[in-house]
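Shown next as structure tokens: one chain only, the form predicted alone.
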Amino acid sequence: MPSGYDVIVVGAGIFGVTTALALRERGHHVALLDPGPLPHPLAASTDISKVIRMEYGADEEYMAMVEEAREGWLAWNELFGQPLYHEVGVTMLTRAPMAPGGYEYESYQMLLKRGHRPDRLDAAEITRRFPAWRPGHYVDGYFHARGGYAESGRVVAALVGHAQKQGVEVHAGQTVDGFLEEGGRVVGVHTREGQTFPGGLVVVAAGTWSWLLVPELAAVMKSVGQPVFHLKPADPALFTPPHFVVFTADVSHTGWYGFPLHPHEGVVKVANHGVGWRLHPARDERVVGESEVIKLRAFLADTFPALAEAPIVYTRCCVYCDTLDEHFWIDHHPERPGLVVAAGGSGHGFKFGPMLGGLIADVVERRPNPYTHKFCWRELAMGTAGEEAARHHRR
């Protein structure tokens, strides 16, 4: 049995990863366990891209907290001594005008409020500067060039190694199946591979599996999956930056968001963040139906002509952790002392990540924190409605 350790953190992931470095940077023993390999395939932290961006509407919260984020994924780059995250500028593009109530335009007046200066864009303006979109279809928006997206799986790689070399003590395939339970105060972990963990306590942080572990959080959590498309272009240099930018294209009403052309991997990466499908994260199959593809390819014609025909190379099922309004869920169990949840990411949650694992870590320690209150457990009932501003929600 391994000596015991201050802290287990359970899952690798974005929300895992950066609490154990946190909490290491704090002095404590930490060990993170995750099924592997890292960064595992099937989580939603990894894919080749994620968004980051500052834009929530009229919620103010959260556009301070990327505004932090952002500032370590600029240090992360240094850090990790390579453009993990780039700063491309984001287009918010809508098809009527924007208007009060609308998510672009309460992003805009925020924006403006804490100082920002996005690019208001006209049609005509849109055409002019980004001439991938289809003329005269959306008509209002803008560019923010504060945004971009990070590389989301080889950030969690990095932040592995880094956690590694930090001194967190990172046990890959070692898949949590239950606590070690003492006078009624979790006291560790065990594992499907017969291995035991103890520690003084433990942090699940497992994402879309997070409701397995503690499945009193059903009742509060339920596991979506949303498609994601990489095409390949045939002029990719329609789709690379400054042409072509991270973009959301009225997104609240139809779901799409992506990205322009990857640096590595050669493709336009399209996906949605919308109602999706439930599924469970350990028995269904991850596939993107066909019936997703004809959506895809209706958006496609409708907004970038020049990728209607584009041949999909990859599709994979993203699976986000929902929580009934979409915030996150990072608190002590109320009832179960000795365990901590940080799941919860509902779609929106990696761009968090600089600033995320100090957030965590102030939860664990129960230092104050401005925005814990955010994240705190709670009642919801079971027709709570998803308050994240940018995500399509209905059918």
Ligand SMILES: Cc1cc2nc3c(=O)[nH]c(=O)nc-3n(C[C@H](O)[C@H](O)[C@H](O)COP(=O)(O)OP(=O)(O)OC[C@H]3O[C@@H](n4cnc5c(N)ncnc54)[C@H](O)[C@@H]3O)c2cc1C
Given for the second form:
Amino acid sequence: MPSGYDVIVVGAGIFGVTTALALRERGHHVALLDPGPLPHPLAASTDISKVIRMEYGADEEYMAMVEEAREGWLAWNELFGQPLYHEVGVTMLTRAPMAPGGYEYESYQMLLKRGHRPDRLDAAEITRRFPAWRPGHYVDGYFHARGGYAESGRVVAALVGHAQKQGVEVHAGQTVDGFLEEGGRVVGVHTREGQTFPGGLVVVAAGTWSWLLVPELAAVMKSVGQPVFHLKPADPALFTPPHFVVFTADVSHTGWYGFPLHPHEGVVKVANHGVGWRLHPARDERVVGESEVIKLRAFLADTFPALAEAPIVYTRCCVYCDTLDEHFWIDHHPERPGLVVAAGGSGHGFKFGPMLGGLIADVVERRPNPYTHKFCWRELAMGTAGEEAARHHRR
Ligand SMILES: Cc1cc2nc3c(=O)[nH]c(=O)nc-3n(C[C@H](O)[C@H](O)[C@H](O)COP(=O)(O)OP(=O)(O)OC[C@H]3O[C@@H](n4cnc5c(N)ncnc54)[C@H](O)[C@@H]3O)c2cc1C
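Here we have the form predicted alone; I need the corresponding form predicted together with this ligand.
Below: every chain and molecule of the assembly, starting with the one above.
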């Protein structure tokens, strides 16, 4: 039986691996457990790309957090000696003129307030700079250079390797199925593979599987499938930066967003940040149905004529860990000492990667942090509205 750890982290997605690394860098003896292989193929963090954007409507804290994370993304590119974060910029475009209260308008105002310099775009400028968009259909918005995408699966792989070098004991092939408890305190975990790992504190960072391990979270967390499409453009140059960058297409009204041609995969990824569909993370099949393909084709025909007939190379149903208010869930369990939960990415957690580990480690060590109030253990009534400004909330 392994000797006791200071902290056991359950789950090696972006929440778990950055936490393990940060705690190790603070001198803790840390174990990181995951069924593996790593990065886990079904993990939300495992993908060819994730959007890195500062834009969160009128929510200044999230923008401040991404400003901090962006410095980290640039530093990780140095540390790992390869561009895992591609700062190609983002275009956030609207079908109608931007207006107060709207996601794009409020984000634009917040960018200006915080000293950023986005380029406002009208219909003519959109067509001149980004010719793949159907002329005249999008009439307002902006291009912001400080943003882009990260190759998320490769980021997690690099972080796991780095964590091991720093002395984190990574146990791939271990599926936690219960906690060891002594005197009402959590003192370790048991795994489906029949092993036990004693530890001073356990952090559950199991993404959309977290409420399976901590059932009292099922009232405030749900697993939601989302469609992801990978298309082969007939004219790749039209979908390559600087002519085509990370985009949101009236996203809070449509859910649609996407990426330029991927440098390694040679596909254009388009996905929807919408209501999605409920599923069980361990039991249900993860498939993108024909109805989702029909919605995609309608969007492409309307917005990107050159992509309307492009073949779909593959689809992926990726699963959000949605909290009811769409803010992360990072806190000590109020009734179970020794247990911390760090989950609830709600479809927008990956971009915070470089600053997430430090934030979660502050919670573990009960250190002050300017943002932890946003993610603390909270009462959320059924019917609580989602607050993530970019999210499309209606069917
Ligand atoms: C379709 C889609 C698109 C997204 N796009 C973006 C985007 O563009 N930008 C952005 O910022 N965010 C985006 N997100 C959100 C982001 O991916 C997530 O918030 C983030 O990756 C969650 O990380 P995590 O570590 O909590 O979970 P995961 O990455 O899912 O990791 C959880 C890990 O826990 C492990 N695990 C599960 N059960 C156990 C167990 N019993 N024992 C041990 N280990 C266990 C799993 O194997 C897995 O490796 C998107 C998410 C999805 C689904």
